[in-house]
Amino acid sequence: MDWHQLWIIASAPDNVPIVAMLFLVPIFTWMGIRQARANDRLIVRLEGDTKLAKTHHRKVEPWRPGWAKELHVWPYLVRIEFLVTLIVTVILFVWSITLNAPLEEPSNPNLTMNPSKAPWYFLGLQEMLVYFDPWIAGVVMPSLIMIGLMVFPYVDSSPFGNGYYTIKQRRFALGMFGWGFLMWIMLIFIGTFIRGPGWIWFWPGQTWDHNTVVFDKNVDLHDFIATSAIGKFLHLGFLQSTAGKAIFGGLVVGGFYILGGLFFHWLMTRGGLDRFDGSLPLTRRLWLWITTKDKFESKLLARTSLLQYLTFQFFAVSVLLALPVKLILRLALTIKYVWVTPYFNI
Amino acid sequence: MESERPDQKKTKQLGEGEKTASGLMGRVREETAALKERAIEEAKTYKDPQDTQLWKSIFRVSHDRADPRNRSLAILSNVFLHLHPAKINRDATRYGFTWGMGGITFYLFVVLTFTGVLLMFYYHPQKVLAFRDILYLEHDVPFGKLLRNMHRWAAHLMVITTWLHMFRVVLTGSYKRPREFNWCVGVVLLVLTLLLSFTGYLLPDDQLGFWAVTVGTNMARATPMFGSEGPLGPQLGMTPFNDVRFGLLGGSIVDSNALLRSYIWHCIGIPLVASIFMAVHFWRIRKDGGISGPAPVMLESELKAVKKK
């Protein structure tokens, strides 16, 4: 275990915003979840009383029938912004004070740098390129990433947790982003802590070796399954020729789309473990809860347009899903490409 | 207590008898002690400048009065304060809701135009100069290195603010009905703001930022249709000579002109995009209606059939 390596990792002044982001990400989750069960709880409640419902609020925060449902502007919102502006203020201060902006030795065209490494924030997309060819990976997934960020509202058809927090009645579309958020985060995390010398897979606590070799054996998919055994034995040689592969990595990835939108399908009409019989054993709940519907999601889907559903599936499947998988495929099997043809490969 | 003060006193008496004596002297004296009576007079009604002419002319209404009237004029009246309502959601006070990030985002944004713009006076987007610039700043401009530290944390922080803002917006559902389109202005907000920071990154002209751009522009090489090594880039007539990477950086390699491109970028054409972004973002706010919530929760079995048009 080289601390020293993880120090010079961790403490490097351009990587101190992400060590900050491991700690800010999972005080604002907490602090987003924590809301979201309070208002899971008090939904709960009001479900099961209707006269209640009737009369409450519906907020967790506290309320008399004589408060003002408005406060004003000036002074009580303006001078938070003020305190606000005022911490900032002094947190910059103190960061640059303690801590001097990174400055290497004059550019040099000559002498590259080893590991050459995008600002941290672009780390995601450099880690990428690991998986995906550069067109992909610099231009495709990132084009597709904002554009499916943009979509997600016109996709959400839900009207539920329109301003407040919830998981309860939200469950598929957190699950979404936050699968989304927590790979970019991750990315970057690998990007950052794990990717040294010559782009090479060292652990956290690994000496980054800059004469460190990894004889890769990357093969492509249809390589890996013609000259695997029961390739040989079914006489696969032919998915080698360029046709063969052109037509075999089509298939795959179309079959995968297929796949993906069956499962994504799969998963959004499933509820939470928590509308299960709590006295059943967790196993049993397990199996209710993959194979039955919910009856609450499977509203939500119905409320949902075809072009609604087509959009959400081309997205899920083409970033959610594809980078994980390629991901593996890549990291656990070592396969390069899964369609490879005289124009592009994937 | 005043009139036994023994200079007036004085005063008084050397007037009474000198009145004959001379006439002159004797009415300068008196004007003197009716203006200094008067000075005293109009300087008490200065004891409150909320008062004078001055601060109204500036202010137009006084902040000290409780009353809703005058709380409303004080956000109303203000320039800066007009983006807000005069009233909000009681519970939309609470830090908890929002987070306060999109505000923070903005201040960043403030701060890196106000240090952005002092640093300008020291730079030249020059190769050579560029790099000498920054040591120079470092080295022998006052608080030079405090400047570029806090031009460079605000700006890593500010992309911080801005995604931890984005998950709070996913975590309220305020994406939804009728904030899309907001939403969407927030996404390329996001984007102007990862392109502020990386066309900043070449600036010092260090190791850093060259092997950083050359990376990131590289990427640019594979464009689909438009880059000299993406698909169907050669096919429609596209070298390293003329394809989207030397729009970029004026040249086949990160050069002076690259240099010059980013800083332009970075200085002007991205926070002039930026702003007239946010100010669309920030006026959608308001149109839309406000701040989310917090809203009263929802029933599950309140949710009513699509209409059908």
The other form holds:
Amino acid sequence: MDWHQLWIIASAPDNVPIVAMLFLVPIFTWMGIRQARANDRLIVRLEGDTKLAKTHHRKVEPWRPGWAKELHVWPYLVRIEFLVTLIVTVILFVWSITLNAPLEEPSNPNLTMNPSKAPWYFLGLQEMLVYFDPWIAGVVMPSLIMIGLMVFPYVDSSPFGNGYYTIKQRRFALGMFGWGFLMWIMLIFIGTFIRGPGWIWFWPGQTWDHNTVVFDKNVDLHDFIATSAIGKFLHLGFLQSTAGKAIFGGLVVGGFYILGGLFFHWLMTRGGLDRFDGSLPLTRRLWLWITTKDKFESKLLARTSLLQYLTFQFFAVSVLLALPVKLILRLALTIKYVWVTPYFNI
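To complete the pair, please output the form predicted alone; the form predicted together with its partner chain was given just before.
Shown next is a single chain and nothing more.
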């Protein structure tokens, strides 16, 4: 195990933001969850006391006599922002003085770096090229992500969670955003610490050997099924014909969207595990969560129009579900394409 090499990678000037992100993201996530749980306790308290609910102002502690109901932007907000600006400026000064900029010699067309990696903020896209064709990984998927982030506020029918942290009232939205954000962080982490020479998979601590050769045989889904024991027993060799693999791939992709839509619809109506009796075993609480609908979440779903619902389902299945499924298929089963046609491959 070559842990020294891992330290060299982690301490490289252009990888410092990623290492910092691995610590800062959990810290700020914990701070947000802590504030959200405090607000959730207050929500439960105010739901049981209508008189108190009329005077609260969305803080962890309800409003009390003598407290100002309105605060001026200056100095209460701007002062904090100014102090944060000074602190960040000092950090950037120290960073720029102590670490050299990751600049290299002019590009040489006769010498290609191995591995040749994009800046850390583009490593997620570069890693996606392993699982999709360039037109999907470089154009379609980034476009879906950006358009989806712009569209989601308009398909969200919940009036809650604006201006304050809460888990109780935003379970599904937080879960979907958290899953998407975690996937992107994971792709950056893989591209930085896992991918070595030849963009080959090296586990952390494993020496990057430039002479390593991987003999993975990438297969398409129709070939994988047709040549399997079950495929041979059922005589599915017709799946390898031009028309057979195109129709088969279309059915698989269409079925995937249907099952994915049903999966997200099921998730939309679930509540949190904390709404069940905490004295019950975890397996029992998990079973109740799987089989029981949450009235609050169902009411929010009823407020959603058909256009909002279908728009969310399209972006959720295309990005939040298709990306991890394709990643697992490629890494575990070396499956390259799911849908193969004379015009495009997916």
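Positions refer to the first chain, counted from 1. Throughout, rigid core stands for the largest set of C-alpha atoms superposing within 1.5 Å between the two forms. Just so you know, these numbers come straight off a predicted model, no measurement behind them.
With the core held fixed, I80 shows a CA shift of 2 Å or greater between the two forms.
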